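One chain is shown next in structure tokens, namely the form predicted on its own.
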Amino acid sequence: MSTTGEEHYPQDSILFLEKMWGDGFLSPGGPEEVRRLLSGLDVAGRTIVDIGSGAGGIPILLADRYGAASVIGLDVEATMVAHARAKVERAGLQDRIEIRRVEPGPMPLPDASVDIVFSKDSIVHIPDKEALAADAFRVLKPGGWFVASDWLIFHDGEPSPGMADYIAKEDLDFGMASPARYRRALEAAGFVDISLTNRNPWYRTVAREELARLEGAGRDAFLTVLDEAALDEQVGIWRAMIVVFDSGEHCPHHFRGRKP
């Protein structure tokens, strides 16, 4: 979710995403990585907020398939809230979904008013860590949980060379944070039973997979969104991302933290 509203994802990259990662995904890993986030919760009859609902997969999953009583989907870009409000209504699930298009900021939302805040690879282009802890504390209701996966770096400080070049062919005005730095502002905010889960083993090996679809027997279905020069370029993303996988520095986390 952009902090200045402005448009990383038109129609062609969300298409391309989907086709990547499944129907309503822009993420890795789809349904199953949203199973372990939520393992261990109780999700039916809950009230979610979903930061950076992205193309409405996973509203729609909290909805359907666990139970949610209502899914309050926030996201900045008008593209993107168009097709997953589209989603929504082909699912049939208006009545407990509500996607809303949001300025960067604090959630438009009251104070203990919803049971999980969740997001899934979108608060990387949230660089306030501190603020967006602050916030998802004072929207849960006690006993609340701030449930999430992000991109994160391992280190503070300047990025690698190889860190810094993959950032900057990704262009998706990345704010990546260190794990210490994600636990320090849930601490500050107020948060207990916090913990952190590193992802780069599991995506290291998925990304090489991926990479090898871009290239090989899956390009053509990739190009029935992309044209060659656009689908070569993710290509370039996926080689450097591969760099800072492997080197560990680019380490995806799963974290979560509970409202006393």
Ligand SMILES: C[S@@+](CC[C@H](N)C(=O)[O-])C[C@H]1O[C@@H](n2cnc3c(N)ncnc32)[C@H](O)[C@@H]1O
The other form holds:
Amino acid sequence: MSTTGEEHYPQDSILFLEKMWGDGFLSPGGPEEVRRLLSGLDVAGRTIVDIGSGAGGIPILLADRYGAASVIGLDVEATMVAHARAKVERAGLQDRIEIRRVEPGPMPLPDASVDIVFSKDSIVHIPDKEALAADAFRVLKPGGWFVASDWLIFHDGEPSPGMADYIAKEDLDFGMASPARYRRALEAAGFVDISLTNRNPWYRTVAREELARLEGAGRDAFLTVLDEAALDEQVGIWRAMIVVFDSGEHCPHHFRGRKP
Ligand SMILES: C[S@@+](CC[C@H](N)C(=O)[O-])C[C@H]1O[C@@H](n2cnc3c(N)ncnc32)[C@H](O)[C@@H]1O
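Switch from the form predicted on its own to the form predicted in complex with this ligand and print that structure.
Full assembly next; the chain just shown is listed first.
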């Protein structure tokens, strides 16, 4: 994906991803995947931190539909933070949602201060999974949950040529790790009741439908936010992604763990 200055998600990229996945959503499945992730968890009245809160759709969903008392969205990119804050203001939810621009690294939150650490498809940008798991454990109150979706690679060896090609095409600073490494990181941090669910079978089907939209009936809609060359670049990314979905090497997962 093309970049502007230091940012991996410039405005045209945000608008493209929202056209693909819905207003305020920059990752596959939108509200339905959020529902799956939160299944069985008590969100109403809770304090939630959303790591990599993106365009703001998820913090708004957590406050508005799930009744979270307070959502702190953390993101590193200025354009993204401005985009999300504007959306939160339009939704009139500034009293319950705070979008903070942060530096990569430990969360600027006190120990044992939140009920749920949430993240959707953002931890892929954070290479040190062990430090992140330890920090999530630190900020959670006892009994709180770390619940996330992320983009994983099935092994911790060198990426296959197909995977290397896909990662290069994304050009998004991906730091992918395996399900085994995520599990070890969660265990080492102290989490219990850990589960990981492979979403490859779901997303490899959906990705084909997305490619069909990019190349076919949906193309004109995408051309309102990207020019022809940029859209063709996206088609190349989706084609490369489908290769590594089919091999199973690219394996988005849902995972969760509880702080005892
Ligand atoms: C694919 S988007 C997902 C956004 C949102 N969670 C969603 O699903 O719509 C990834 C987000 O992670 C943010 N990000 C990248 N590195 C980060 C870091 N170290 N800490 C927090 N957010 C980060 C990016 O700026 C971007 O907004």
